[in-house]
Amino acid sequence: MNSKVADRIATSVFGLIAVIIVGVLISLFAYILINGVSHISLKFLTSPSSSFREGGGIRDQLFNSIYILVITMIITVPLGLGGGIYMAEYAKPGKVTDAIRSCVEVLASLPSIVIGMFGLLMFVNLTGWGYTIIGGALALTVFNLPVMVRVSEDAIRNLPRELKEASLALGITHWHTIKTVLLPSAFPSILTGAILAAGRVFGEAAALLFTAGLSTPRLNYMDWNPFSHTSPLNVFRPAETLAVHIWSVNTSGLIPDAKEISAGASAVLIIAVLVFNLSARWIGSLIHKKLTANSK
């Protein structure tokens, strides 16, 4: 077989891939949203669950999501851009990095269950906590963490040396040149694993049954009093989290309407998780402009 004709089998080849792979996304965003957007209302999003009776929403599950994944993502960023920071820049080749490197690997091909159970040992039993959004956002640290450090590694090794090189040509000091040559420019690929985090967390279910529970409090949403039992700011309460609510809904939920509830509340946490996505990938583009002084 001539080099041209292997060229053309590669390129359909791949080309197939790729359109398959769209294909099963689209058709399941297509699937979960045609059957749940009928079922979204503003009732829907903006009244309490309820337990037995028919016509309850997705309130506080939805606000709890967006809650843990913002206490999550403010203790695994800078953790994760830390330990990849660490990793590339200052890490001596050996066997102790080589050991840190597959500990990190190993972590990060931990099924969610386990670090829920490590959670509600750690974060529950240990601390005397029980179930709260913090050891719900602890757990998912533990969960995402290895993604952060190995993305944020990678995109620091992977710029030009000469960068830091000229950087450090003019003698500019080696944390200077991380923190105005290098992480600028590595900014769009930290951004793309901060959000491959974000995302793993908005849809995560096991890891949070062990840490952050099956239920939620009653909650009074005009009192924003962190420390107050019915605020929803209160890290240290129960909180169950849409992804959460889906499954129990799913397998255990006696109202009437649980299908209708489960497929509404299944096309609200697709459709968040797109907005974030994009929200998250508009900002990073301003935030990248500025810090490279790139008006493209």
Contents of the next structure:
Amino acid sequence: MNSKVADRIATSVFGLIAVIIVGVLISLFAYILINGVSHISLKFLTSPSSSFREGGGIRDQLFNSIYILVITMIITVPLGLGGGIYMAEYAKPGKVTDAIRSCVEVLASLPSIVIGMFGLLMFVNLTGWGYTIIGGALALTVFNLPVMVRVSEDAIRNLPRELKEASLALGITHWHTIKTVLLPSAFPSILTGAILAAGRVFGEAAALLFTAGLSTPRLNYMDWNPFSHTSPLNVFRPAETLAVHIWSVNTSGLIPDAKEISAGASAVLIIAVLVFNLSARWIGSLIHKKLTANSK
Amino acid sequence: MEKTVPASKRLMKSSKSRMNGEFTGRLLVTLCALIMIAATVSITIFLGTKGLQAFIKNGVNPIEFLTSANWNPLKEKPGYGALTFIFGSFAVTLLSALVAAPLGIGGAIFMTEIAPSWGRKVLQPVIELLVGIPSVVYGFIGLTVLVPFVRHHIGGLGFGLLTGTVVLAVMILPTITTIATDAMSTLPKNLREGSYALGATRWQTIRKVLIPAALPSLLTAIVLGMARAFGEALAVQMVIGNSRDLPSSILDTAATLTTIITLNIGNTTYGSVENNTLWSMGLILLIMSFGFILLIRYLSSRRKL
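Moving on from the form predicted alone, please list the structure of the form predicted in complex with its partner chain.
Time for the whole complex; same chain goes first.
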């Protein structure tokens, strides 16, 4: 009897734990969305932020976040894909492969502030660029690359063996097989992984603090010349992202409505992360259906 | 006309160009992989040399740096003791692991052993969403909800070790749960069936058979969570209070290595002694994350199943 009572107690404790976890998440999301969504308006999204007065928006921060994300993905996706292909197809068991694997592991577990410090040393001081978008994007590349490598390697490894063997049996070279058979089949999983990684990059702040900086120059959105100082497209300008903005208005505390602005900005961030998450699943399954003619 | 080109030539040419593609393709992906080594090595070398400068160039005593709690870089007789911050980092890391580990492993057991059907359907997406919340948002909620709550209902300023611990615990919970779930669900089925066949209850099976069998992986999950907590900067910085004194209770304000770096590295002159000691703290973070990896390697080498 005793052991049965213990079993029942244990079951309810585990149930309670599950309820706690679900409760924490629901209350987190409810809090952010309920408090934040009321602050999101067209004006909030399209007006520039103010450094000391009330009523600033997040236009530039939002643009910077998206712009840095795009540049980071342009650098990371090809590099990560290449690394993943090497690890899945060419790496032979040995010292070099072990070293690369350890390096991926190390890079993936580095705290983002350490990556930020490395970025400060390398892309801000050593190159003499100062705080720039490109420096921030390169630091985020270090942050994101191990994830991309793993995603691509797993996607290629999980393909059925027959696919590759059939292609090789037709006399097609290894590289050609990778290019025309393996990559297209692995594409849905790679894309899903890349979108999820993008969500992670979008909310990252610590690595950007010391590389892309805490300020944004006055931007002129009519200026499309990427070399002009006021152009939003200039990659050699400092850029404060949304996540960094939330941190800085809460710590420096110069604007009176810091709480409202961070509530609105947090809601925007969370909604973006949700969109990334859901679209990754949706696009992944959509492409999978198209490629495989699987009607499930 | 195409037919005038002899077959041998066409075949030679095509095969040659394909072999060229093979070579460049292979070269390209190898380079991509080698970039990983280059990045890791350069991070280690750059942060290593920069982090040692405080000791080599500025003559800060490394033993004093690690064991003194006197951090007053701007006084006439400056003190460069980082013990407060080292202590703070370890304190919040261990405390948050103490909170998050039972919850995370409990959630994993619930998902794999007790209610696999709806547990997976509800808990899994919930946990994946928790991973996606940016750390500044955790910090912001800690600042606006948790800090006033602790101040009014528990005591102290609200800012402090306790608040930092709770924020970090929520942040590392998904990491621990995900890995623990993987560990539990990859256990062979015959372990459970054998135990049930002997008449054991579910709790006895979990406690005496499944947890010991999965222990190295469960510990790996906790270590990974701790590694994340140790390196987390902005969320902790917003709620921990950032004082220079050693905390005497869990409600006291404290500071960690990451928070002091975040706050001060932009305000100090590049190359000054204070700035260099901040880089030394960054080096401690780097060494700790190597340490966590070694610990995980050791744990996974002990895995039997």
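Keep in mind that what you see is a predicted model, and the values were worked out from it rather than measured. Numbering follows the first chain given and starts at 1. For clarity, a rigid core is taken as the largest C-alpha set superposing within 1.5 Å between two forms.
After superposition on the rigid core, the Cα of residue 26 moves by 2 Å or more between these two forms.
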